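Presented below, as structure tokens, is a lone chain in the form predicted alone.
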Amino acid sequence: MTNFTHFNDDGRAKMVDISNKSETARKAIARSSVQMNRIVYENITQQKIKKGDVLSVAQVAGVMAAKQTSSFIPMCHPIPISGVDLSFEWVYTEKDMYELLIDAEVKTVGNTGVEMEALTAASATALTVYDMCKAVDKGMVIGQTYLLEKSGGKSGDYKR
């Protein structure tokens, strides 16, 4: 079991001791989307869902949610964030179909990274524009979510 950081010698779930590891400047971007119909992504896009500004309200739950995140993911550490921006990218895909981008950058200085954090996020936007806009159409479809790239700390840089 001495191979799984996050084990301890008998087995059972550790959080990982991080204090011997250098504070470097850290940053992580993920990735999810939502998928609607056109009239969804109208009343979006028009300012037309009855519980507001989605994309306002979403971005703001983002961030909320990356600075939450070692409250509910069992071996996150907390950790002082820097900063968090989310941006929306929208794409036609087909037969009126619409994809929301949901990108989300977390920045640290500090000694273990913001991935979970940044997922966390795009997550977390992605369950909130779902969230405010069922009423019109449950058929959406939460995307994958993913790592987008990484930088800093002792495991290098990353980028998809």
Second form
6 protein chains.
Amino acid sequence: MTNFTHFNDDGRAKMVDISNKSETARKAIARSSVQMNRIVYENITQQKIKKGDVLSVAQVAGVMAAKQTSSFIPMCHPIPISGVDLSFEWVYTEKDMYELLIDAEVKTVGNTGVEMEALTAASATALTVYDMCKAVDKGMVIGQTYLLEKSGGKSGDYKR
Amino acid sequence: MTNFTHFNDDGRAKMVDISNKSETARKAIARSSVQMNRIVYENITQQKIKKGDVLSVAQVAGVMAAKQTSSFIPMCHPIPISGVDLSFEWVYTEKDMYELLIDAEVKTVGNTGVEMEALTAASATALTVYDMCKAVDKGMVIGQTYLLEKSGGKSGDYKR
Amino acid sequence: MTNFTHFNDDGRAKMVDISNKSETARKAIARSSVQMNRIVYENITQQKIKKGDVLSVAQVAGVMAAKQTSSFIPMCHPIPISGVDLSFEWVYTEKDMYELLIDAEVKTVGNTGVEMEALTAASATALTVYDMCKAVDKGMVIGQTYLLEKSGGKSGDYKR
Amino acid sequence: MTNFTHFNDDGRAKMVDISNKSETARKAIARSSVQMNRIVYENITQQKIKKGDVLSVAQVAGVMAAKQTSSFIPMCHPIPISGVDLSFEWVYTEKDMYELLIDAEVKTVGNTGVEMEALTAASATALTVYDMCKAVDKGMVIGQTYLLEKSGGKSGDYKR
Amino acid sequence: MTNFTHFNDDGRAKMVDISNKSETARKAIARSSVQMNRIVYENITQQKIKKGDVLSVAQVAGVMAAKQTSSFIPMCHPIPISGVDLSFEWVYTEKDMYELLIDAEVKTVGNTGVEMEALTAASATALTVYDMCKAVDKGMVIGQTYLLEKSGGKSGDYKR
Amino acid sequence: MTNFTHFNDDGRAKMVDISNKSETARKAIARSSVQMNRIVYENITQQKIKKGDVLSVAQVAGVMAAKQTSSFIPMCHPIPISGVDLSFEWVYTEKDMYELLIDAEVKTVGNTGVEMEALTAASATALTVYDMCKAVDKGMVIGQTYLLEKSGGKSGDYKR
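Write the structure block of the form predicted together with another copy of the chain for the protein whose form predicted alone appears above.
So here's everything in the complex, that chain up top.
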């Protein structure tokens, strides 16, 4: 059975040693989403025509969260992120329900991947959308959150 | 239409003024999950018999994330959290797939709710499980994340 | 001569004891600004018609900085801020120069004032405007930063 | 046997619920120290006559660390600290060895004690002295770190 | 017109990708100041003969703020700073008014500049001087804050 | 006399410039401990057979603290840590007293050492053990904390 790498010989968690891994350009894209009813959807999209909007706050949250990842995820290495970009897409699902797709792309040149940074950025963006709209409806749901793709590093590329 | 409270007269985001809200005991419970195959499942559950395990690291991450919520979610008020408790439950779903349910309960005595703290704690716990198991399978999915219930405060109780 | 309160009997800095100060509603408003040429000004104001803009990022920075104040200013007490609001105003100064006025209002119910939180929020907002426009002109200047007014607390109200 | 309070029914760590504990004035004093040879001792004490010195940097570190305690100690509650004061005392021990005693006093009005804040402040102060002098001697030792006294709260006063 | 680099194709803010920029030695010097009356000036300068003083606390604040820059300025890259140095100079201005000039020099070897780190360090230093003296006079003003010079990197050197 | 490197020409503290130091693989191991009576000892060791235990929480604290070192120790450089491993060993001392030895090993590939990261990790681990057991006995003592060994870098290897 494949063994976990995050544990030492005593069976205790450790931060895996990556001293010998080489520095390469790496990228990861993660997706999350927020599912909401028509009222919340219209509040968000109509707000857009004003100067500030829910999505621009949420996306700043995502960028800043990517930088905080290693203080958030215990065994995650601190990584000098070289770029973060968040994009949004609206999907009409069914029965007056809408889904806001959130894609977070993170890049680095380093000796470990940025999957966790991308996943954390996507999660923080989704949580912020929830926070700013929860006065209207607490029943919103943050959809599945997962890795879409990664590239760079010894373990090879991954595409969902 | 219900208006968003997070925007000022210029249409820009603000941190809502809660100076006049009264201090009451408040509680929120949020749920997230991690969906994984049998190999990851067995790695986690067999690890349990050792001194350290994935879930105990993930749960520390959840408690610490609850305390970091306001530095993570831009318009979220800093709140002196009075208690955090995380619990796990395994569900066998289908076709050799397992789901780890994560419930995060957060309490405070304060003048605003702790929904975001509970959601953030649940998300961080799920992300940490992913981080510690991703060497085995990058295809794990963090399931839907949502508020199960809240109590306390003027807006009344909520139960999903 | 009025003595500094931030030093102990050994002449060393301390965080002043406020255990005996009573909790009251407090407010502070601070001002900063960014002085820029017409090219930067037009870049910012034309960007406004798009979905994201410089000012909405800068203003999220200001809100988040207000919450970080006590980890930024060594002798500053951690305060549960109850509200933050930032507003902008454009002033045409002279010779094709423009000044963006930034007013940061911070509120709390607590036993010490929020002057530092307001000043820090205004500074972070100005610094973020600089950051986002410095590719166009590094010669921008952050204008004077000062307290406009404060209310609440034993030391009485202040108005510039 | 006295049971630990930091674990839930599943045997997992939690942040203990203090919602029902009453707010009282609380104080804790902790001690740490740094043991060093004559050369380091003279470097520190002669530096004092200049404008900046090792001890004033170390003491700022202690005050700031007290405020960071809950992001450092996983199950520690975030507490609005109302005062921090650090004091130093030199002791000549033996054989050209000197010990710098560091006492950290922390105060709050809250529903849990500040023992951890005082211990963390004392530790950070000692670590900073080490950091600033390690170019001269890496063999310095941070002495025992312990609680000297605490007062306030249901569990009663403690004095070593 | 020169375009902003901080926005993606949707017009939303992003953290600019610097993966392809080469690592070079970089330096930036920024200036801020605090303008104060004779009473505050004398309090600060007389304090200097004691062991701790306002300026040594403020300068520690500046060094620590430089390291926090990327958690303060949303689109700013996390950078491994290799050195920070703050210097002070007193200027007698007019009518019993004094100005404390604050110069912050930051260095790195990296793939983006440290202008924001230098500006943030200078600002934090000025804000800390204000904090420690505000009990004497809330009317102090933080003077203009700007980049004095930078070197290293593709965009070339800059000197005010 | 060996001069301190942490001060500039004005005698004020600075973060030492390490721009010209070369990147090499570096390692440091630091030790701390917690001294406790039999009751605390039995509580900890019997807890181990449950899913969560004191030591696994403490060790997560140590790993996370290593990453926070530069925001804790003022003049410490931010370093991209490449690995952290904590190990425990029980020692029976005398008169029903037990000592938990804590060794923290930290690695990096960088241009300055990780002694402070190892010392901070060991201290945070010890403080967390104290925190989780203090309800049973506030009289526990954190034992001496010191550098066991370091390797890499121009200043050569060190072994206690």
